[in-house]
Structure formats: structure tokens, C-alpha cells
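To begin, one chain is listed below as C-alpha cells, in the form predicted on its own.
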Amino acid sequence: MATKSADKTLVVVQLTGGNDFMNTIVPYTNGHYYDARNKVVMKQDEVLPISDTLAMNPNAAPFKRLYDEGKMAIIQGIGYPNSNRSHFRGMDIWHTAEPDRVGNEGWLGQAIRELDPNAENVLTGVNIGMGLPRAMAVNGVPVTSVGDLENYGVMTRLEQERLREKALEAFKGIYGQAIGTGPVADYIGQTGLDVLKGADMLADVAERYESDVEYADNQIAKNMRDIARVHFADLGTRIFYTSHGGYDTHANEMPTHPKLMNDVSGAISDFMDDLEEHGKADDVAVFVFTEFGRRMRDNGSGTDHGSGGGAYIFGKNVRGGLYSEYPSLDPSDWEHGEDLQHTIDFRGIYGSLLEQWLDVDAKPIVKGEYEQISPFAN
């Protein structure tokens, strides 16, 4: 398709489990924060200030660098009315952009269908990880999913077949019940063929890649490096997806969350440097989201499922800064007496990404018109 955004690429990173927004973008001068958080709290003298009222988690220094360079947009208070606190349903809502009913088409799968209407390229959408995210699942839309590029290329055909079966089982287990029966079996079967075909096309991508950027030895860093490898191979991929797990911090948040912040900020920062080194930074945007925020009060060891979280957009052509409003921390404004209220609907952010970056009409995908932001420089 010859559109103005013919070569724009969107990378989506899912922080699975519900990232603690308040301990990521810290309201470090707000007394209500320190009143509500006794144990699971960022100390005022340790955070990395970005304004008079907000600071970055000190373990996310690479994010602070990107923010200072104007390459990080922070979307405050993202959510939707009557936020669902179930992981499965909450993630389902973010994947389908349908909070009021169980949707059966992923928002990115619909975008892939618009970008490649004749389903000519099984690599238009690529997931790095096991199974297939529901966000990419749409009947008749081919998507490739590959767990580990490094090893895939050296596997025998039999090993690749086994991997495909494993991926399909994971996919079936997660999505079969949600999508329903009947066409599901056909869809899963076809998906398996597409996954295998796409993975075959990626078999030699790892060995062709060269870079001076040294990614860390953790899963999200490896996944971001794999996205870079595929992107630099110029195979026509427009949408990448990957996820980083471990954010369901009901307990032991203080030892767990810092490592998560360190890993994800380092991985995205290295990815951005890699794009720059290869002259590919202009046309890639990275969107990072999580299914919900955490509650205002900690529980002594961690934080429980809440609402009013945060999302982030990174890129060379991103207008860095703060978007929407940080939710009020005043107890009289807490939702259900314990939660941050959302201040912008996530469907408006999807709309911003779809229309302003990928040049895809958002209305049929998000089922309406929602307030958008303008995070892109061009």
C-alpha cells in the first residue's frame, strides 16, 4: 500500500501482570503517596526527578535518559471506565479494545488486515515469544510467532514441528475458550501453518545480524534484540509484539519490581540505540502497556490490582513529555475508595497510534471515537 506511512513500524511491549504505575512514575513530592504507601514506596532522595512533582523509578535510569532526549512520551492515568481487575479479562479488554463485551478480534490483528488486506506476507505481524497474543488474533490474518531466533535457525525440521505444536497448544489453552468453538480449530490449524512458514523465513535472520550494541542477558532484552534482527532484515514487518512477565507484585514487590524496571528500561534503551546505529530510528515507535495499575495503599509486602495505570511511547519521532493528567492522589478522589481514577481512555491512545503512525482508520477497531493525543513529531 503506497501510504505516507508505508514504512512505519510499531513495536508493542506488554508488561504482564499489572505494572505499579506510581512506583514507575513516582509522585515524589505528594504527601498522599507517602501516607498510602508505607513499605512499597520510592524514597524521595533516591528517585530521578523529571519535574517538580514527578520522578522516575531509580532503577529505570535508561528511561530517564530517553525522556531527557525527548524520545519518551509518558501517558498518565490510562484506563477505561469500571476497570476490570481480573488478569485474564483485563488483558482481554486491552487486546480487543472491547471493555463492554467479549471481543473476538485483536486490535493489532485488525490493523494487520488493513496493512496487508490480501494476506500476502505472513511477516506483516510478528510476535516474539510463545503462543500468539490475542491482540494479533483475527481469523484469516496470518501472523508469525517465534520463541527464540537464536536457536530456531539451527533446529531440525522435526524440532521446528515440535515447537510449532507447543506454540499451538499454548495458543489453544489461552484463547480457545475465549474465541469459542467451530471456526477455532480451523483458525488454530491455519495459524500453525502460518507460524511455521513465517518462522522458516526467519531462520537465517539471527546470523545475518551485526551490531555494536550489547543487550543484557535477560528475556526481554533478548526479545528486543530479536525484534531488531527481524526489522533490519527488511522482511516487511509492520507490527511487532512481545511481552515481559512478572508484574503481578502482590508480594515481595520491593525486591522484584526494581529488577523488572532495570530489565525493561535497559532492553528498550538498547533497542533504540540499535535502531540508531543501523539508521532505522526514524520509522519505529515502541508502545509499552500493562493491563492495570496497582492500588493506592500497599499491603505491607506488595500492591494489589488497581486501575489508572500508565503507558509509554518511545521513538526518535516521538514528542517526549507528559500526556494526559496524573490521577488525583487525594483520598477523596480515589475510585472505590482505594484506586487511582483513569484520566484518559486507552482506546484513544490506540487511535493515536493507528491513525497517526500506521495510517489505519481507528474507528472500526476501537469501536468509536475517543480523545487522542499527538505524540508524533511529523
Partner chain sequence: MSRPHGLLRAGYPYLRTLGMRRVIGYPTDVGWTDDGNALILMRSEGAASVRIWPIEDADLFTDDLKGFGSYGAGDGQMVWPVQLITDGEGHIYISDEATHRITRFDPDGQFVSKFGARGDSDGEFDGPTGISFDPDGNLVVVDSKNHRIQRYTVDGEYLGGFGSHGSEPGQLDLPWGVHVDELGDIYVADWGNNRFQAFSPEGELKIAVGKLGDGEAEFDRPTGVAVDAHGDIYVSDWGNNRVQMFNSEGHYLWSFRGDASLSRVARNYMLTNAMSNRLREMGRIEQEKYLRRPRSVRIDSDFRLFIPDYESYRVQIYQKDVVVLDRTQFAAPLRNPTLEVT
Contents of the next structure:
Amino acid sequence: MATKSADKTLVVVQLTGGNDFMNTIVPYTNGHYYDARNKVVMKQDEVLPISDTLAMNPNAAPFKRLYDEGKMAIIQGIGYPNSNRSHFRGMDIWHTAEPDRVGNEGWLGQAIRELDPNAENVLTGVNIGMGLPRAMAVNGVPVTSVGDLENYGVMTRLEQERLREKALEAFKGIYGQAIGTGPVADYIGQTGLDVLKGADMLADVAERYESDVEYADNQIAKNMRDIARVHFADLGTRIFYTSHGGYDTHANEMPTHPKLMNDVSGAISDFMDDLEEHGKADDVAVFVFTEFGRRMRDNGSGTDHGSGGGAYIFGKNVRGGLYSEYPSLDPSDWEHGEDLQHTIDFRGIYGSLLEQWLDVDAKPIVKGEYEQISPFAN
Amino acid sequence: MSRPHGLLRAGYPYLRTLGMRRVIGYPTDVGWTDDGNALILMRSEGAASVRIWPIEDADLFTDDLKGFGSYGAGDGQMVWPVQLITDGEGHIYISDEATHRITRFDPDGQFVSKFGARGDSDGEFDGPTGISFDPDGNLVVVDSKNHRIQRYTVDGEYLGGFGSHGSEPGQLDLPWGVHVDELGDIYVADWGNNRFQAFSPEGELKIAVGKLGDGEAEFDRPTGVAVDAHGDIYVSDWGNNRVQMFNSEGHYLWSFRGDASLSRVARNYMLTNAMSNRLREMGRIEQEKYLRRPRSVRIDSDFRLFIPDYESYRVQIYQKDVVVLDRTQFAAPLRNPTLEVT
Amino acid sequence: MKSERALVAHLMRRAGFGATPSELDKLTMEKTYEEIVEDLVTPERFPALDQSFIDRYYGGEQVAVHVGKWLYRMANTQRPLEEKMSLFLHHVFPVAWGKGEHNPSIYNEIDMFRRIGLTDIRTILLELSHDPAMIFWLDNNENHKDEINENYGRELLELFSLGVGNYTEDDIKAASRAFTGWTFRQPLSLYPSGNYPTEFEFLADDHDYGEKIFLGETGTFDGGDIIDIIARQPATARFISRHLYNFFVEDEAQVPSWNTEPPRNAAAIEKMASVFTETGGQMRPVLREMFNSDFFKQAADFKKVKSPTELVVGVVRQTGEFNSPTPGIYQFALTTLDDSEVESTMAVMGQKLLNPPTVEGWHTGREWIDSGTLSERIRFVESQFEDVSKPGVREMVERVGSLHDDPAHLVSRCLDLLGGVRVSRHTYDSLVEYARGLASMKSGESAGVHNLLQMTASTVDYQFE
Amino acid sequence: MKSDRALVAHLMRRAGFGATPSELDKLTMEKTYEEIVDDLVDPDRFEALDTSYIERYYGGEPVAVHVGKWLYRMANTPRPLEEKMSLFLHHIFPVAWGKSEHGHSLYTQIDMFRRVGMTDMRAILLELSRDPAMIFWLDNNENHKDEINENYGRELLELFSMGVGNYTEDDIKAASRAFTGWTFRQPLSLYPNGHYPAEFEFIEDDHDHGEKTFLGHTGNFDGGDIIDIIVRQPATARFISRHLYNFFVEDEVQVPSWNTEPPRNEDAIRELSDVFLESGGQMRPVLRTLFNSDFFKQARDLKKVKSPTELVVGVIRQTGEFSSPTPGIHQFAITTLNGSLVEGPLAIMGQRLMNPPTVEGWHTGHEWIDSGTLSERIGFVESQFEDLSKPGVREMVERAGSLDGDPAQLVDRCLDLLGGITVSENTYDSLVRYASELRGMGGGEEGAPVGVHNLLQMTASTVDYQFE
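Next up, the form predicted together with the partner chain in place of the form predicted on its own?
Okay, now the whole complex, with that chain kicking things off.
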């Protein structure tokens, strides 16, 4: 099945480190919140209320705008059973959708295999950033990972134009001629050519892109812009992935978290605007997640690993609003005596995205059926 | 410039534990400022900086953890910092054995100047480690991989040096920490030879103490050395997880193995973390008080003994408890040991 | 009966501190004489005393307390020769508490003797030269590279190994130079926290590494080399053998006259010395040879004067008062030098254990005895056997039988019960007479067989081993 | 010349991490092939690295630092097979930092591999079963007398010793019961003072002392008895031999299909198994047989894909950048999962050392290669050989000679310098053509000057360089 540009596209944004959900969607009228949080707390008169009980972090004003426009779905209390609050294990679970055992196939990789079963397009799945996330890694599924769009490919360090040409020529010769000398060498030769093919396809993407939207000068904004550039080039990409780090706010949360909120909300709203400007807003949804929420109590300077966080879906075709339940803040309901309980299983949300947006059967990927939500307008 | 005649050695009560993981990352050396702050030099792979931390220990995390410096080879940055010292004006000097240079910071942690270039000629370094001021305000620098000691002005002008590679008395093998006492004598942790040595200002060997082992006056890779105003010598004994103390003649007196308590920040951390408290209840807590891989030892003019407890993310502090005696209160020096009752 | 009772009693007196009647029953029943000797020279065959058990009951810092603990060990050890050899070495290498007043060094030294007493002369002299108490006693801590002190070097040759006449003044100098830098760590002072032990320390900086000529050999000797040479000397073999003979077999003249006075039994000394030389100075073979020799067996007839320690321990063993930790054992050892108001029995008898008078140690043999010491010995014995509630005394009284028995039989049993004591015909007759007299006093409330025991133990013959 | 250069180069690549040109000079001059094998299997002949020297320079807690130290050891050890066997055991007993995030245990586990790697299978499995990292990884701490957890028992049989098809579900149950009570003492938590080591602990009360029947034997077995029985099984001999063959000789199919797919070289496996059984599971004789065998020598022509670790260590040995402790070695290993903002080359190439993806470890052979990992491999090699100031690169450039020489000879020297690699005829022709074009470009008018290092880079970027 060849991919068509009319198909739906999913952009996944990972907030690495465990975003503080309570300080993102703030329960600004709840006494338990103010009891538990001494220093790392959002002041009642500064937050941006979205209801009688909840308010947006004041530094995430662009999110407030998207929410008000009905383009932001907030999934409250998302999580998984038996959280051990480990970054690695947490991410592992999110990436493989396997909370009970250590899985080895990424959930998006499996989706890509469904979307492009013959591995015809090396760009069906594109990661923007260094290193392929495990969510996209499945053996035999070609995925392209672009650290730097301008310099993707091999022999990119050779500055001299002619030298680089000669080098690529030799490279092509070596890898092309490897084919036919044995199965393994064949395979590696083919893979080398795939790299060159992907690089060729991406070669002028950066130059072709034009937009009036001015993204901010930070990493997540640049990555969102690169996603826009590739997407607008119509190369058949169905799944984009990128991540934004720094959310492990054990210390100094009050000075650092606002910038994270500011950067990520700005980057996503700019991306939405860019889609709008290019008439591509209807077919793109952005899913934002983090591996876990943070501890109920603060530690005087920051917050420690917890469970029960939040996730967000953005898009023109998204039905904005609140989904699932905000976890109970009553101390008698705290997990391990210190954490929020999750109220909805993340695998249900994956199911919603896979089945309702990408039209891929979710059951084999999330290994079962979980409560889904209906975040998309039809 | 003369030494006090004697002191009532009463002991070393434990004073305080500073810091915890996340506040202090791998403390490798410590200095102090006049206004009651410790300057904790932190080094691990890919990270290096100085944390400014009140010796009284902070009550809570503050929102503005103070510090300066970052990992890197640029001016004011460091890659493999080893020792930190301050001068009379509060200027801070830090050696860096990866970039082969000594960097000077002002009291606010702003970069002032640097010197040093890699090589083995006079005035060049290969991995400078220990640094200390001599009585004239010049810098004595351990040039570790050249196995020698050099002297510089604070502006980096080479003044001379001595030392050669080997294990004979007076020779050095990958020396690490250094301390120059107020008489100008130079004490060096002779890492590879598992001993410390003291040299006259001219480089003449005065004492050499230690061999490989874990007994008294034996070492497993001594890292740092400090000498207090009484002439007592402290040596951090890395592999044996302790600091050994010697008198000015190099006779073993005491060992410090660590008596850490929970610092105030750690206490506060524990109070907000139910799970870690449960784990602690199941673990062997006694081991927690001991030193792990101390990389330096320092003593200040108030006779507070600072031990950067490298692998436990903290600084342990003892207080020397002594009364200095005058001539009439202290007998003439003994040449020989005696079994007589005093 | 595998062995002869009187001979075994003799052996156990000399090689140990005497045997009780029931011990003699058992030994003679089960073992040959040679087997008993083998047991004695192989103390590892028997469990050592549990020092922590002794320390649990006997606490205190005074030297008398430490002597008391040693007495307890001598009285109760299952390895009698081990303790006896410690006592021997304390006689030969006498270090006095009085110079340093540093208790741990002294009792550590005795412990060291206990450990090495049955090894070889090289080990013994080396440990001795490492011993802080000895180093301080003979000033080797003041023996410096640039300022030789010959005290230890001299005594090592004169009193501890070769004896006068077997070395020159130059040899003393060489030996002294070889021991430069052999000193000890300054221990913490007594106040405020009590004594701490000290340790040997070698100061390489203070050692004379130069060439020395010692007993004709040349080299850059250190103390260990000197001891190696000493241990090889025939003079050492003879000197140590004569010491052993003097201590275990027969009272010799006092040590200072040995270079002029020939030994009492030159053949015995030669025999022991040759075993010593053949075995490289091993103590066990020499002792085995000695105890199995005819001269030793015949020495049962010799009048060898018990040292005060031997007397006290022998009596204590027989009365059984201290067969488990019981208060008061230290009182035997009190001296006014160590803050007691009275001198105790051992001090009065002339042996302040752990505190010999000089580097020559005690003059032994008949010099133990003068009118004062003898009356103390008798008074002591008398008082110890007075209390019939002491388990050993009670047992003996029961085994002796009734005063109505034949007086001669009574006396014979008394002599046997006190460890197979042999007495002269004259003494025997006097004791029989006394027994008969006691029997006639039967109406008196206090008279009993214990009086006969007291009298027997008070005889001159009981003063001999 | 006592031994054949190409053969020794092959041996040193497989049994170690490759030899530099000067090492090859020395080895071939001084020793026969058999003597070199003897040296390799008897690492005690060479002094171990001074770990205090490594610790002196490389400090820090992230797993990347520990991996960095391991890379340093691999690159600098005078006992290459010792490190290679540790890597082998890490491949077949893969425990991931990610479950416990207890770096200390992972690090000591690798140290244990180093210690037992060349002993015997019994010692190896016993130490493995007592290893806290393994116990936690496979939940044996949750294997209780009254509540059996079969995770460890199952993997011990399936993945660590015999392989599927050689035991029953009942055997798994029996083995699991025998390992009840094998747990570890709770180590102190990370905060506030960092990790403390964990220690094995046997809890007698929690051990099932009852009778078990395992592989036909009956008795009150405990874990040690189970291992004794396992080690005597011909299936174990075959399984371990096939693992060794797969690791040192020729890429096999992935482990899960071993019970259906026959080995590539049945005779070789049989020969190794026989030695294994005869020697009671001793590793040294098996390894000696393996390296001295004809099938190993012939495997020089077989295309065995380097693991990312082998590639990275081989390259840094050749560049000489880390021939003494130098900052940055941990950067090869950093991953975003351990607090880094970027992924290091090992992670991008698909091998997070000390952090394998699953209990099956890494899929090896050609599965190492996809477009992302391959472009990373090439980019890595390219960047490592770029800096002429690195001592190894400088030496190679000097030894390679000038671009003005005969291009074919230049290429020959480059191939030799990179560790005696052999390339296909086509590749060789491409390289020669590239060399002559480089010469034609002279001094270069813009950017960095053209030089021999470009040829070295290209040579190291060939398909053939991806093979061991």
C-alpha cells in the first residue's frame, strides 16, 4: 500500500523527564494541592482558569488559546499500573506499550509496519532528533532519524563540495557493488543505498519550505519546524516523532519549569498555525505525553518522580476539552502514600489514536482492549 | 612562623554533613570563603562545577542554588578539575588536568585569567592536579603526569620546580594533591607510590611515609594531603576509604572513617519521600556513615577538617578540639619513645 | 599402671606446677612416662585457656592483678609446660614493670613468651628484640644510628644468649649498631584514659646500614642477621642448655659465675646442646631429650628449691581454691611498690613476679631461702591448708582418712596427696610422731587430719621441687 | 615472521578488539599463532589494568560513565580475551540497567563476568545466579517458597544454558523451586547518598527444601545442585558451543530459532561440545580448540558483522585517542534514557551497553544494520578518523605515505593499517579510484586540506569494515 498525502498524520511529542502535571493543569481551588505543595506551587491569582477547579499554567498561555479554540484535548490522570517511577522503565512502557514485561517492539514501529507493510518508503516514519526512539524501533521497519535536516546523509562532514561529491561517488560504488556478494553484504549494501535515497529525498526539503510563521529559537521549536518542513514536502510520512527534554525537575523547578512550558506551548501553537497557513491542519494531530507525573509533595526546590500524569492531543479536528478524571488529591487516595493514582490506562489512548486517527488495528499493538476516548471530530 | 609548642589533643568531634546527591555531585575538593560558605568542587564525567554552599548547611533547597563554572574547555569552564584554593582576596584558583591549566575566578565566580600549556618542558604541564599557595603567595602545582612539582606566580610565570619519576625516596609517581605549610614545606600525596612525602621549599626530601596496605601509615592510592597550623598532616586514603592523620614527624596518630549524619537537605528530602524511607528501613544503614573514596582533605584556620566524600555526594566535617599550650605547659621534645608514666 | 607414680609426680612438678592426687591416678593409669613427656612438649594437643573467661572475672590495672591472672593460668592450664616455659623465659629475660610502669607491655611480653616459648631460639630472640618492654628496659629506644647505646647489645650477648667470654667488646658494638632503629611507637600516656599498648617500630632513617663485623662475620647486618649468627653459635647452645638444666633439673650456680664455674653435669649440658645445634635451636626436641633423660629422672632425688611462684601455684593447685575464678588471687602478688599497703606473700618470699630486681633476674636455688623467706613460706603453706572448706583441702582430708588409722600410713598418704613429696627419713619420723600426737588429742575440737597436711606441707622437703 | 599477519589480525579482531599495525608487527615477529592463542586464553600471563588508575580519572554515576570505563578497558587491556568474554557473557546473560536503574550492580556484574568468564560453566552459572542485578532483573527476589516465580528458572534453562526443547515445564518448576530464597539484601536507596552495592543473600526460611525432580534426577536440590545437573547436559555443551561459535566465528540465526534451525557448522559445534563435556565445562580448553581450529581460521572469509561495541572499540584503539584516560569516552555511550540530552553513537547504532533491550539481548549479525544504524556507523568512523592530532591517526597517516605514491599501494597500506582488513575486488577498485582522484585534487582550494586521512576515512567506511 503506497502512502498518500491525504492520509492522516500523527505527530508525537515526548516530554522527557516526567512533566509536573499538577503544575501544568493546576487544581487551583483544591486545598490538598496547597497543603502538599509548599514552595513548588502555582499561585491562585496567577494561573489561567479553564474551569472552576482547573487552570492552565500561566506560562502556557498558547495552550490556553488552543484550549479556548477547542483544539486541545486534555487527558487527565493517564498512567499505567504498578508504576515504579523509573524514567527508563517508564519510557520503556510508553514506547512498547508493555507495562508487565520488557517489550522489544515499539508501538509506533508496529503502526508503521501496518501503514507501509512492504517497507516501500523509508520516510513513513521520521524521527526528528538524535537517535531513534524505541517507540519507532521494530526490526525490519525502515525509519529515518534526522538529527539535522540540513546535513542528513553520509560524508556530510566534508565541507569541500567537490571532495564530498567524489566521496559520495566512491561510497555509492562501494555499497552498490556490494550487492551480489552474499546475503549479508547485500543487505548492508541495500541499507547504505537506502540512506542515500532518504538523504536524496530530504536533500532540498529545507530549501523548498516557506512560511510566515516565525518559530522561536529553541530546540523543540526547531524540531517542530523541521516536522513542518518534511510534512509540507509531501514525502508520505505518516508518523513524526520528536522529544523535548528537561522535565526531570527535582530541583529548581520554579525557575526552570516556566521556560519548558513556554517553549513547548509556543512550539506547538506555532506548528498549528503553520499547518493552518499551509492548509494542512485538517489531517494532522499532535499527541504530547510524558513518562509520569510528579510527586504530590514538593521537596522544597522541586518535585520527585511520581505517577499519574497527563497527556494532550492537539489538532483542528480534535474535540477540545477534558477527558477522564483528575486524580483524587485526597491524601488517603495517594498511591504508595505519596503519588497520584492514574485514572485511565495509556493503552486506551494509544488505541484511540491508532484506530480513530491512523485506522490501524490497535489490539495486537497494545495487546488487548482498553477504555478508549473519542477525541476526534468526525 | 614558629610552630606552637604543643596542644592538648582531645579528639575530633564530628561537626556536620553537608549536601546530598543532586545538590552536590561527586565532590572532588573543597575550599571556603570568608563569609561562611564552602566552595565544593564537583567533577564527574561530563559535568564539572563549583557549588557555593553554606557551611551551616541550608535549611531547605533554595530556589537559587549558588554555584559557578560548567563542563567544557572554554574560559571559565573545566573538564577534569582537581583542586580548588582561594587567596586572601577571595579569588579562586582551580586546576584542570584535562585542559592542562590553572584558572582564576573572582569571588563571584567570574573568569579572571588562566595559564598553562601541555608539555614536559619547564613551565609546561601534563595533567596539573594539586595546587597550593606558598608563603610568598606563589602557586605550587603538582604536574602529575610529568611526576614533578612546579612553582609559578599567580600570573603563570614559571619560577622553578623539582621531581622525577620513580619509587625511590623523593621521586614521584602520578602525584595528586599538594599542601604547602606556612614554613614553605611541600607535602604531596604520592598516589602511585602509596605514600606521602614532604619536601623543603628547595625540593629536598624531609619525610616519606607509607607503603601499599590497609594498616596504619599504609595507603591505597592517597589522593589529597592537608597540614594544619600545628603541623599535623592529614592524608585522604582513597582505596581504604579513610583519612589518616600524622604528626609533623610523620608518625601515625588517627584515622577518620566517616561519621556522616543526614544533612539538613537530606533530612528534608527524606521527609517528602515515603518510598525511600521504606527502602532505608530495609537496608543496612550503618555503612552510610563511612567515607567512600575520599578524593581530598582540607583543614581551615578554625581547624575544621573537610573531607569531600566523593562517592556519597557530601562533605563530612570534623572539628579539631585542641588547646594550644605555651612553653611552660609542654615538656621539651622527646627524642625517644618512653614507657614512663607522665 | 603404665608409669611410675613418683617419677610422674616429679615430671609434673618440674615441667608444670605439680599434679593433684587424682591427676596422678589418671596419668599413671593411662600413659607411659614418654607419652606424658610428649603431651607436655606438644601443648597444642590440649585446649588453651579461654582468656576472655579469665578477663570476665578478673579486672583491674595493677600489676598484681596481671600476676594474679598469670597465677590463675599456671594453676589451671591444661598446657603446663607452656606456662612453665613462659616463666622460664621471664627468668632468663627478666624485664621489670618498675622501670616503665607500663602494664600492657609487660603482660603482652608474657603473652609473647607463651606464644613462642616452644618454638626456636631464633624466633625467641627476634620477638624479644621486637618487644617494646624489653626495648625500653634495655634502652634500645635510645640506640640511634648516630648515637649508639650498647645496653641491649651487651645484655643480648652476655645474659640472653652467649654468656660472658664468648664475644668481644667489638662484637657488642657491632650488635648494637645492628639494632639501631629498633624501637617502639610512643604509646598514649596513662592519663587521662589509662594505658594503651605499644608496638614495635622500625625506623629505617635511624638504622645504621653500614658494614659490621660480628663474631668474625662481615656484612651490613641488621638485628635479624645478628640473631641468625648468634643462634648458630655453640656457645649459645650450651648457654641455653645450661639455663634449661638450671631451671628444670638442678640448681646451678648463679649465672654470672658460669664462665668460671663448670656445669654441675657437663655431660647433660653437652647432650642437650648437641640436640639444640642439630635442630637449629628448636626448643621442643631439647626439652623432650631433657625430660626423657636419666639425669632428669634421677633429679627427683635432688633438692631443687621451688621458686616462690612454683610454691604458690603448687599450693593453690592443691587447695583447689582457684580452680575457677574466685576473688583474691591477686593478693598473692601485691607489693607496696604497686600502691598496696602491705607486701604480699610472693613479695615477702622474694619474687615480685613481672618485677624482677635487675636485668640478671632472680638469684635462684638456695638463694631463695633465708630466715625471712622461709618463715613466710611456712606461714603461707600453713594458712592455705587451714580452711577445710577449700575443695582441694576437703578432698585431701577425705582421702587421707581418719586420725585413728596407722600414723605411718597416714603420713605416707599425706605425702602422696601433696604431690608425691619425698621426705628424708628424719622428716618422716617427725611427721609420724606428730600424727600420733594429733590422734591422742582427739577430744580437742580443732584438731584433724588437715593439721597433718599443714605440717607436711611446711616441711623443708616441701620447699624442694 | 613466526605467524601469518592476516590470520593474526583476524584472531585479534575476533578474540579481542583488533590489533594496531605495530602490535601486529610485534606479534607476528615474536610468536607463532598457537602461542598467541595460548596467551589469549591465559590472561593471567599479563598484568591486569590498574583499576585505581581508571577510577582516578573517570568518575561519575551515570551508566554511560561505567560503559565508558568498560570501553577504556576493552581498548587498553593487555588481556583482550578476558574483556571479550565479559562482553560475550553480557550478550548471552543480558541484564539491563533500565529495570533497576542501579548502576552499581550492573558495574559489579560485569566485573564478575571478567572474573569468571574464563573459568568453567558451573562457576559462571553459580555466580550468575547469585548476582543481585540478575536476581532483580529476572525477579528471583520474588521467587518464594510458598509463591514460586518461574522467571529466572525458565530463562536459566531457555536462554542461559540448554535452549528450548531440552527440558519440560516441570523441570522449570523444579528449578524455580530450587532457587527459592536466593535473593539479595535491600541496598540503600539512591537518595541521599548515592547507590550502595547490593549483596547476595540466601534466606533459608524462604527456600523450598523439599524433594524435586529435575531432568530425571531426584533429590532435595538447591540452586547449586540444579546447576551441577545443567552443566553435565550435552544440550548445555551444544548450546554454549553454539553461542561461542555465533560470537567468535560466524553469525548464526537469532537464538529463538536455534531449536528449529540447525547450526551453520554442525561439525564445529560437535567438536566444541566434546571438549566442553570432556573438560567438565571449562571455558579455556573450549576456546583454545575454537581459535586453533580450521573452521575459525577459515572464518576469516565469512562476513561477521561487528557489534557496535566492537566497531567503536576497534576504532578508538586505532585512533589512539583513549590510549590513556582522556575526557569524553563516556560520550560514546550516553543515552537520553540516562539523563543525556543526546544519544551517543552506541545507542544510535543499536547497542546500549549495560542496557540491552530484553532478556534475549541484542539481535546480532545483520540485524545490527538498518539505514539509521548504518549511517551512524559511517558517520562515526568518518568523524573519528577526521582529527589528525589523534596519535593513532597521525601514526597511520605517516605510515600510509603520501598521496603522490602509487594509489594501489596506498590502498593496500590503508587496509593493513586499519587492522589487516580484506575487501572485495569491487571495493578495492573503488578505493583505488578514489585515491587517485584525491591525488588529483592536490592541496585543495577551500576548506580542510585533502589528505591521506580522507582515504583512511573512506576505507573505514566501506561495507567490509563493518565486518569483523
